[in-house]
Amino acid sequence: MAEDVKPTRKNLMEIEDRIDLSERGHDTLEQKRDGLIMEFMDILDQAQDVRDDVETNYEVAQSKINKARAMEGDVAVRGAAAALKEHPEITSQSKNIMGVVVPQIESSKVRKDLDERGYGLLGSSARIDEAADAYEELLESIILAAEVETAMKKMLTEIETTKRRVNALEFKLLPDLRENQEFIEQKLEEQEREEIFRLKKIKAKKEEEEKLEAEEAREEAELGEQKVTADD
């Protein structure tokens, strides 16, 4: 509350410094928020594309595996899957987007040549190869989706945090500081007017005392002259 602030010039200067700092911080946070929103919109567009790819690739992979099972049988499909020796490897690093650390997922050994799948050329068929290709493509799109979705969530969290800080400055801290500033300025103006009024009273009283002293001195001088005349 403004009434809790002592109306001193020192406090006024401190509040003015805080207002200046808060306004600059508010402007900086607004710029960050706007920049984050722009980055988020780009990631959102990318996320939509990635989601569409995952959905499309999933439908293709399901269609391919169903054909392979129908033509080659479950035993052959499961045997080809079990023959895989080198599994995909995933590593996660990080990158910075306007102060937000988001994951950057790297994958290897997802895409494989026919001779790298373990089941051999003679133990396979075109349908199984097509299904394997489709699932490798699906896995790549899922990995990319995980990266984009995680980045999007982190960006959204940072946007909400920044918006709360902007609102706290704009609608709470700065109004309170300006209220305190106005309160102190008004009190200082009142004190200044009271001081001016007091000084005027002191000056008037002093002038009145000087006037009385002058009259008393004049009366004493007149009495002295009258006494000299009477003695003569």
Given for the second form:
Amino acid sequence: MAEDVKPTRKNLMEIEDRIDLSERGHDTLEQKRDGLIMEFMDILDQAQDVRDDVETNYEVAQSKINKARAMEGDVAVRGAAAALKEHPEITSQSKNIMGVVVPQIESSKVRKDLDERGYGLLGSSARIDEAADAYEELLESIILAAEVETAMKKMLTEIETTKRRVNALEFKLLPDLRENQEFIEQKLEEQEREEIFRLKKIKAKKEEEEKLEAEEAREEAELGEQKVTADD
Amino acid sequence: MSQEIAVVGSPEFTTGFRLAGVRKVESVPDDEKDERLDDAVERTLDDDDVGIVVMRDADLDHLSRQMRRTAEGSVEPVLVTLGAGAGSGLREQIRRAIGIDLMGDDDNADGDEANS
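Could I have the structure of this protein in the form predicted in complex with its partner chain, to go alongside the form predicted on its own above?
Then the entire complex follows, led off by the chain already shown.
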């Protein structure tokens, strides 16, 4: 609140400095927000392609496993699933996009050869192999989607934070500071006007006194002259 | 550090992923999802060895509001949903952060832009 600040020149200078700093910060944050949005747009295009791939692969994988279940039976499919020995693993490294650390996920052991699957060639059928293949492909697209969507989530969080900061500066901090600046300027002007008025009053009073003194002196001089003439 | 992929959902949903070698699996039968899915998702999200959690988008409706928000906003591990309407959480976040629905079809995006 403007009434909370003391209307002094020192405070005015401090507020002017803060306004200057806040305006520069506001401009920088606006540039950062715009840059992040542009980077985000690039990732978004990629994300939509990846998401389409995931959905397509999921439909294919579902249809293949349904076929395997129908032809080989649910027990055979579950039995093959339980026999798997190699498990897909992911490792993530990070890269920096405009100060936002986003992951780069690398995967291993997602795609497996028939002999690596563990259920053996005799214990399964081509339909189960096809379903396993389809799910391995689905996992690959899911890993890519995870990388892109994590990057998007992190960037969106950063965009939201930056946007909140820009709005706080634009709609709260800067208006408050400007209100304080205006309040102090008005108070200082008022004090200056009062000071000028006071000085004028003092000057007028002084002139009045000087005038009176001069008149008294003249009267005294006149009286003195009359006295001298009468004596003569 | 290497991490694994986890799958949460009905046994029918998880079997395919087990066939691809996924071993972190939380199978919750359809009729028990309302009671057990929250705990299963919480366990998976708390597991440090898990880097990616896979779920059906429709299963998110069985989660409590708090758990759904936690899962959708989670970055480590990240949640990837499958099925119709997948990515709705991300879409909502985009709408909130950017102000327009960038993941919608073109007609919707134009409409939202005009409204904003």
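Numbering follows the first chain given and starts at 1. Rigid core: the largest C-alpha set superposing within 1.5 Å between the two forms. Because the structure is predicted, anything quoted here is derived from the model rather than measured.
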Once the two forms are fit on the core, has residue 56 moved its CA by at least 2 Å between the two forms? yes
If I superpose the two forms on their rigid core, does the C-alpha of residue 97 end up displaced by 2 Å or more between the two forms? no
After the core is overlaid between the two forms, has the C-alpha of residue 162 moved by 2 angstroms or more? no
Fit the two forms on their core, then tell me the C-alpha shift of residue 81 between the two forms in angstrom. 8.4
How much does the C-alpha of residue 130 move between the two forms, in Å, given a rigid core overlay? 7.0
